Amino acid sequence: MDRIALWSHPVTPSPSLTGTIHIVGAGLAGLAAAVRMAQSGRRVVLYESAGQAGGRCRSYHDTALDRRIDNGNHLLFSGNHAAMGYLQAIGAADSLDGPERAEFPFLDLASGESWTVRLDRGRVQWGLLSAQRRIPGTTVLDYLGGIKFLLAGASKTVAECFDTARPMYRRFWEPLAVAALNTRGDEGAARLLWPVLRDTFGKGEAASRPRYVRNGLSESFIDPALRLLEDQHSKVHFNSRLKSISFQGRAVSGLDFGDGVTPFAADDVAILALPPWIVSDLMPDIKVPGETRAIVNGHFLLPHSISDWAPMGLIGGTAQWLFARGDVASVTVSAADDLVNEAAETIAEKIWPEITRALNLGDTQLGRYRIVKEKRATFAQTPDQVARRPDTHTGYKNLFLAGDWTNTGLPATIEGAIRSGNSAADAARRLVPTG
């Protein structure tokens, strides 16, 4: 199980532990690596080019809505052990919400049909024998299709594994692929979906319960981590953009953040938790994915607050997932390379009728909104780009990589980002000797 130990009090770096861990990038991968290293008693210095931590996973006050919103919506599963372990380590394990059972409501905007995917408590889903428990138009055999992800070769796309004309593809496999891979089903790498199914639905209902932040991404994933690092006497430098890396042989000898090279001691280690295109600029000899895919998130002010609302999957429209927190409804559109180039007003006018339909708001007029575009939200998770994912180890003895785009075996998700940070921290921890 990929857990991080929870310390009950600050740990001063021990003089018997030599070497400083320099972590560049304070997104989730970098924070996970920093937390893991700091809690083991290592000296940690974290650098971030922006004025705040979190990267694509953070919250902020939006002036258009006069509300605090997330820059993106994220749905986790109770079986995401790396993410749950990270939250436990930073003291935020109780900051997520979610139903007591694994339930996923869907609405087909084209047909008007609605259904809820519910899992039985055991691993064998006997409820699928009942047509009323299945997705409309599907058969029991449709649900066995997940094994195709395990058997898929490295070049197979999701669409190539299924009969795309069947309702099961349109109403389950394709939405799953787009949400997890941020890539269309006809180009997304099928093999990446197997660990998603294996670690959640494959382990039964208890590992498959949806989880989402109660207050905000920063309140759950970012702010508690920064407080822990401060308590552990780690240093965090914002507005520090890495300009170049110095090498001596096959080892990093220094980092330059624009004010001269910071030299490395003999046992210092660097972890780059940066986007792939920045790593490529800094180190052209490292092969990285070169293509990206966009995500569009929309946040809409509602006429009244919504309570006890579970995220809903939307089929057949523009929006794909609908979240509601208080009087703000938020939607996510993944694999949105075409949509991202449209004007925010056009996007809002497309999405708002879908929200009013899902929330039974009648003819409520479009009010205040905010459209957030992430043109390079993730790397393109196609077979050829997946083949370009680098490992944690770089070939330089004291330099490691972290990021959801590295070779985690998982899609580019929160779980993958945190797992990559853990892996980089573990590699660095094995390298730095003790006195």
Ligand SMILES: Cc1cc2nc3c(=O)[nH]c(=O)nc-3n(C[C@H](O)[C@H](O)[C@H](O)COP(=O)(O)OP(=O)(O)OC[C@H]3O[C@@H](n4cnc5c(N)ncnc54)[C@H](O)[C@@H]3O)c2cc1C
Given for the second form:
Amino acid sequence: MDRIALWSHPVTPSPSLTGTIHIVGAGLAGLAAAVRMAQSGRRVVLYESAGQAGGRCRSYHDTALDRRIDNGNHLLFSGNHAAMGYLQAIGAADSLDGPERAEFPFLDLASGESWTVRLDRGRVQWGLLSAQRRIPGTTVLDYLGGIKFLLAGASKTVAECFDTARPMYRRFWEPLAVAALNTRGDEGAARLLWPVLRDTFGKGEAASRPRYVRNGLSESFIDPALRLLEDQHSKVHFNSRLKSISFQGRAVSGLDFGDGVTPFAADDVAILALPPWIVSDLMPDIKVPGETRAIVNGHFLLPHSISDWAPMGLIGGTAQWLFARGDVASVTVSAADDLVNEAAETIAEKIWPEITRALNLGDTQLGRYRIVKEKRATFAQTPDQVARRPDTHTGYKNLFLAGDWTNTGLPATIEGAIRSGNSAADAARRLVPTG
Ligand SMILES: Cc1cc2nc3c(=O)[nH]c(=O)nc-3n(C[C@H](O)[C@H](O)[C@H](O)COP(=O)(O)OP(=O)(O)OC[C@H]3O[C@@H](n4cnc5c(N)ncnc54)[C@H](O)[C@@H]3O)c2cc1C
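Next, give the form predicted together with the ligand, keeping in mind that what was shown is the form predicted on its own.
Below is the entire complex, every chain and molecule, led by the chain shown above.
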């Protein structure tokens, strides 16, 4: 069990506990750190430059659709143990949906073929011995190729590990790389995919079930965390943009949010859970990844609601993953640096025919839609950029870093963001005496 889940009741900060934990950035990394610190009885203050929490993982009311939507579809696996531990800690473990079995339907928009990737219950996937259970055009040996992610050197790209002409590459390894790394297979760092495979498919069916939010990202990941922080008497300041950091020797001595420096007491600690380019502006001596990759999400109003829809992988077209919640179909296009520069109307017209095909909607006309472009959705997970990820510890004794772009060993995902927040909290907890 995750350690934070042991603290199920509000803990009022005890005056004997020394040191305030100042956490800057209320995305998932900052929230995970704040929850972990608050639940261990520490005094927590969380600062966020926006008027709401969640960062790149949040929900809002969209006026074009007149529906509440997520900034982007987020897919998790049941084996994402840090994410599941976090949801349990904030009382939202039952807010995810997903099929009972690990099943991933795919449609090849170019050839019209469809198939479902299904896992057997055990670790050994005996089902793959049957051609009907395999992705069309693949052999059993193709599946053993996953081991190449473990063996890949730090400079290897995903495409360099495989014969890219084989159907297995185009139909599985490349879509997996693009979805998990938000970086094309010919430039994405192969090694980062190993922990993803190890913790999901490598552990068998139970760890590989797709999971997604039932109502909204904020309802699952953000609002319950804010309620917990309030219960724990933590302070959350919105519209508070960190402008500069004061140092004394190798320690932070204050934070400036534009209204004068908030001085640090001797045992105060700062956790920066900020985007890499902000950390770089504040602390130019810290090396960070400088390149980013885009994600485009399209949300389309449907003529009727769809129930029991499991996310579908689409290949051979523009759309890559299709989600449906109620009467809204949402499509994700990762590594979308070309697409992101096209007009929203052009993107919608490209994607809508793919949705009508996947959902069997015949010649239903394009209705209301919203295209959401996240130009800096994640850092570019190329070997060069991965080598620039900094550790939790900064060399300043009371300053720690968190964020999906820090050196978690994982791709920039919810799981990585939450693990980074947990690591920063654990480092801060070790530093601050309990009085
Ligand atoms: C469209 C999209 C789809 C995605 N799909 C998936 C998916 O399917 N599965 C998955 O696991 N992951 C997915 N991700 C990745 C996931 O959303 C991120 O890994 C995660 O949300 C990152 O959290 P974070 O806390 O590290 O960063 P952020 O969410 O970026 O948090 C940083 C916070 O710092 C705040 N801030 C910035 N500057 C300042 C300042 N000066 N002072 C104070 N605050 C400041 C920001 O407003 C923000 O709230 C997706 C991301 C996007 C954008």
